[in-house]
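Heads up, the chain below is alone and in the form predicted alone; it's given as structure tokens.
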Amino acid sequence: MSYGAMTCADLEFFLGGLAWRAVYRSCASNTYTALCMSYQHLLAELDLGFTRLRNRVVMGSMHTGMEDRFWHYPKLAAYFRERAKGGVGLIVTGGISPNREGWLLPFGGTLNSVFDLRNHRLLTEAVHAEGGKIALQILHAGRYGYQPFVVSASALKSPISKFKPRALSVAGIAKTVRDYARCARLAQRAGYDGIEIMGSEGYLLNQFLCPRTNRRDDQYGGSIGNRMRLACEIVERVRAVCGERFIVVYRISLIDLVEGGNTWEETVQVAQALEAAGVTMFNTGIGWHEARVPTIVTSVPRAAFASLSARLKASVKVPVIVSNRINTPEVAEALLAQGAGDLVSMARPLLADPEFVVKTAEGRAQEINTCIACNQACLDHTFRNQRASCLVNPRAGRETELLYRPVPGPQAVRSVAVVGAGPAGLSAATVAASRGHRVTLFDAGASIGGQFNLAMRVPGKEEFSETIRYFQSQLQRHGVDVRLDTRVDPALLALGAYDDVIVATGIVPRRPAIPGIDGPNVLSYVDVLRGAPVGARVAVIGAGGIGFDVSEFLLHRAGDPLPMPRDAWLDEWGVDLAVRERGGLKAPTPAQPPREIWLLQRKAGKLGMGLGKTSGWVHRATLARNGVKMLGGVSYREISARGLKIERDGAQDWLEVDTIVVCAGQESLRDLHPADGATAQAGGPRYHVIGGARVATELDAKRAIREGAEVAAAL
């Protein structure tokens, strides 16, 4: 789907229903171009009385891992500088704890001493030099902290930390309020334009607000008036020590998505009390980290929860920031135009493209490197205590290390052949060409994209098409000579007299040695995703990422709308946007699956253990809810017209299925790579092998795109 051609129906489909039709009626024609090419709401200044934001784009908080160690602050400053240079109005840092008890991890990032000011000034000075504004997020992890000093409203252990918290005493609460105020005052001294108080996603203040985790019987427990006392005291104290000319953002949970969460009436009561206490604006959070409803993965419909921000905006007088799964300027503009909020928060989209705002303002929205919400290099890295980056933009978080320097002069320009137009080859070709090299890109297929053309057919992964669109725009922008439907051999390469050949030919599916594997009832995952007929009873061999994707693909009927409409998605996961019950949960009502599926793996143990930390549980829950039988420790004995004969725990049995789908791994396709020593021949090109052609384990687009960029940056 191209930006310029997004229709009114397309946008309604993404945003989820009739509530948004007033926006579409303002279009001059049946395309969204008339309203959105100007992005008049998104790019408008916001006057806060004592200061102005240059536009309505907020870079939401995302923990990068660089906040926790002072020696990483120069890298963190470069990371923020690039986003400020790209035009973001307000940047919010990753979470910084106000005290030791609030650490997410041992020795996590804090701001509680004047000795921390020097490091933080690196960040504020970098952002201010580019005309942006920056707020420090104060985050107290509460019972989510993965360290032994954790505290909470009550001594109730969370499911995501092995440490049981102690309940804060009244004296401990008073100290916590002082620590927040001290942190805010230090932030002001460090040059921050404001702070964001993290009161969402199940962290400490959320833990005080909700009956799920607040079992106290003192003045901080019981009624909602008592449960919100800590949050109000913190805002009041911060405002008192920082004065009126300082931004105080409160990130409030609009829907908790856990049992024992708040009702909507309680959320509004909290917001109005916080507004009276001195909040400048509200940012909006969705769900707790322990919720069993996905909120951040790519299968979540765009702007699925935006109607809640609109309801909050109607109940308060200060600006409201709308958030969650907003990744294009069209969607952002529509939300603001319709009144869902006053600003738009985007965190991962600004990892993917730090120039998001500049490109939007310059009419180059089609060149935005869109976040596909895969989480593989950002949140998955964070939860593994690694530095966050981005699958589609490997420079994110590595701005001082992965440099795309222009070639120094005509004599340094190299002639580069890139063979394979999958993610690795596209990355290499576009980065090399952007630096000034002459690049020819070959592919045997009729279109670019490689395995992404298959991935985007999987329900919930439609966003992958945006990456192909982005690379297509960069090929055109940088003048890459693209030759499709072309099979490359050494003779063709010799004719080109290339200085460098980058082999990005990818993989071929592995075909395991099972008797009967060549039978007519056996398909590869490539066949299935390209539309080959599949029976009503299916066995899927291989439970890696591809096996899970294929199983989800087979749970949908041909002709079902993709992406899934918002209301159908809400019903499937049991979400009530009216928040009539605590936490906004209702009984899930998934659609009846069209097939009976067995998902099998040779390895014993739980299936899907190699899937992403933040998305794997979503895939497992989806398959389980739809009745997919997941079996580990399986040996494959025979395939026949009867189905698949397996052995498990010493017993053999027939799975009487109509179709067997093979997702049993891949093998590198690297026939073009010369034998050892051939690259050293006088006058011959240098060969580089990247992506699946180099290592063909589970398909890994993150590694493929990074390797392509690194090779091209080093030419």
Given for the second form:
Amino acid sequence: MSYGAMTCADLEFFLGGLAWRAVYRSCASNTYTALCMSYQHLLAELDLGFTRLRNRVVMGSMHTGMEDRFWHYPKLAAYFRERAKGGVGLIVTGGISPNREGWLLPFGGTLNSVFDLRNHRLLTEAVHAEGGKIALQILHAGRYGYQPFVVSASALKSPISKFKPRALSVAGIAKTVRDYARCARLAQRAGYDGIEIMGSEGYLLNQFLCPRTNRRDDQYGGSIGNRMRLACEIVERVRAVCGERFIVVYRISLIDLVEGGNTWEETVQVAQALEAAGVTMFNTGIGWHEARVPTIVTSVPRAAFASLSARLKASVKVPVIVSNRINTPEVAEALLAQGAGDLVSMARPLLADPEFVVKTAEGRAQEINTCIACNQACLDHTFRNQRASCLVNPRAGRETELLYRPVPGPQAVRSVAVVGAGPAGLSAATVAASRGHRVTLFDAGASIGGQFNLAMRVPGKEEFSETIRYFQSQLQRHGVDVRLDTRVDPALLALGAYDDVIVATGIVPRRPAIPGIDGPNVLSYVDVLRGAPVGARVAVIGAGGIGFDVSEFLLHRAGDPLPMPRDAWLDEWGVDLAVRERGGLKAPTPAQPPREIWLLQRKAGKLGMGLGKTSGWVHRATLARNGVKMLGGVSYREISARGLKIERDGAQDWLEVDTIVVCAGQESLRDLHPADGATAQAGGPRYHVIGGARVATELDAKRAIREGAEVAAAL
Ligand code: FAD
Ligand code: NAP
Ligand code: SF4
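Output the structure of the form predicted in complex with flavin-adenine dinucleotide; the preceding block shows the form predicted alone.
And the full complex, kicking off with our chain again.
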């Protein structure tokens, strides 16, 4: 199999090997533009015969929460309009159920009657006004639905919903096919350019396709020919009611990553049958939601699964959309150039930066606000039933609410000092300057980024450097006066005669009062992440996000390549891209931890419960696989040369460790604020305190960046 000048093996090497790392490094450094490409593949039109897409960028489906409530449709329209204006070729909406049984949540979004048309037209008209195209995703959740009407191929409960499904009868299947067709036809009447049928991630159609969930003995169960009958009938019926001049995307699961998933041969058979049934193009999905292999979090190597799309592309004639962990135009362009797909799907990267495409086309790729795959404001919100937004772009999902209006005239320009160039200060400085204010940004350190400079040293979080690179580009673009190596005090502020002072000085690590805490064997997480020597047996005090990160950092061996090469990552998680066994799983490589680690917290119960819903399990699994002992309900009694004395369940014990690392949370640093809660002197500057400086408890970068943007939007 060959892709232009490259073979499949070359492509795998390119993505997992040196060339890829060169691109990665270049993105994180000032040499970024030196390796910039022309993006000719990514920006090329796609002629589908009956319609054209203006480029190869597909905004993949992303549930925002706004689709579920009719009163949110004007906001949803504004959200899509910004992405269409930013140049996306094809937008796919969040999942809309074809009927009540298919709801993901009670009263989820539907398009099953003419009364829904008005709301949906708001979306299609907004996108078309900006020259874009939009497809409605039809998603039937099957047994993943979190509501009592759930149905599936067989009556088998999923591990991620408490509701046991009812097995669809043959009549129920026929009705489901009609419901899909009705939804597609209504989508066409609402002005959508097409639909995407969600056939991956373990939803209903996947549940019919795989023996894991399909135990039927009728014409819809047993052989793969029977298991794919429902998907084929749906595509045929949709094509029949919508005609030939309508985009029908089918999102197919390329690797299920669960036992009882399909084999590669079956997947190809399904794809070819769906192609014959009338699919316009395939989007690709990786892994079921219940899979215990991460597929999109930060630690997943970029484009880790792209070789599977390349294999599918070789087996079908219609275009294939490559997906998963593609978040820069360099990676997207390289994938298309090497034949891994015909289009690239990016969902979260378009949340992070609606102007991704236009910046790429204008040679401003270094200005893209890159999605760092943290899931903190998008998927974690969705799972908590909150509106999705984005950690690095707090305007996402709030396009009509958080407005960065240009200052109305020269007399409205304010002179603003921002103290602290961490995420909060960077966000405030860049938004204020983009509006036209005169901004001076100070930091005591030698570089911008604040704690993100530590976060990016954690294995799997290297991409946090992208956020610093983005802010650097914005400081330059908007002419912010940046003064590094400058510790600000009240006298320095007085010299500047500022109208506004934004205090974004962040935090100081907490040092708990444990006897012996000042001993030479005690380090703070800051010391450790900056490279202080750490012994072979370690106790980590505090199991918040940073305690987990530091433990992962300590499992890394000096000299191991970072970011982790794709093949090593696949071996670690037991993924076989050849899909030799059902679901593409294999035995994971046994861990060989370089250290013995105890991760401790005072709270009783399981550790890491405060971590994100969609990423916490990955951190817990990584530590567990590496033998990290995670203990809750611990009291710290004493530290000495012997180690750390703890008490647990009434019994005292010495952990005989070489090093104790303190990750016990943080306290606000806001000594610059004239007086906590008091207003500043009359005639003096207005003070605003944001980020960690305002409240250290439960601080994360999502809040820091949002507070910076909000304060600057209101100046
Ligand atoms: P900071 O980032 O602390 O920045 C404050 C800045 O102010 C510093 O650069 C400091 O030098 C400067 N400063 C202080 N005093 C002065 C002065 N007098 N004059 C001039 N400059 C001064 N958050 C997440 O949301 N997700 C994560 O996955 C995540 N991972 C993390 C991993 C690690 C290892 C660490 C350490 C943090 C992580 N965080 C994460 C937390 C996140 O980095 C912080 O919430 C965020 O940095 C807080 O932003 P801030 O701007 O308020 O403060
Ligand atoms: P944190 O999440 O608040 O955790 C602090 C830990 O220290 C807790 O385990 C706490 O547990 C313990 N602790 C608190 N006071 C203590 C004391 N006096 N003595 C001993 N232990 C004490 O804070 P963090 O880990 O420093 O992280 C800071 C912020 O960064 C967090 O809000 C987090 O959201 C963010 N972050 C997020 C991620 C992520 O993956 N999303 C990663 C890193 C950081 P007990 O009180 O039970 O002992
Ligand atoms: Fe990406 Fe994180 Fe923003 Fe989600 S919240 S879009 S994962 S940067």
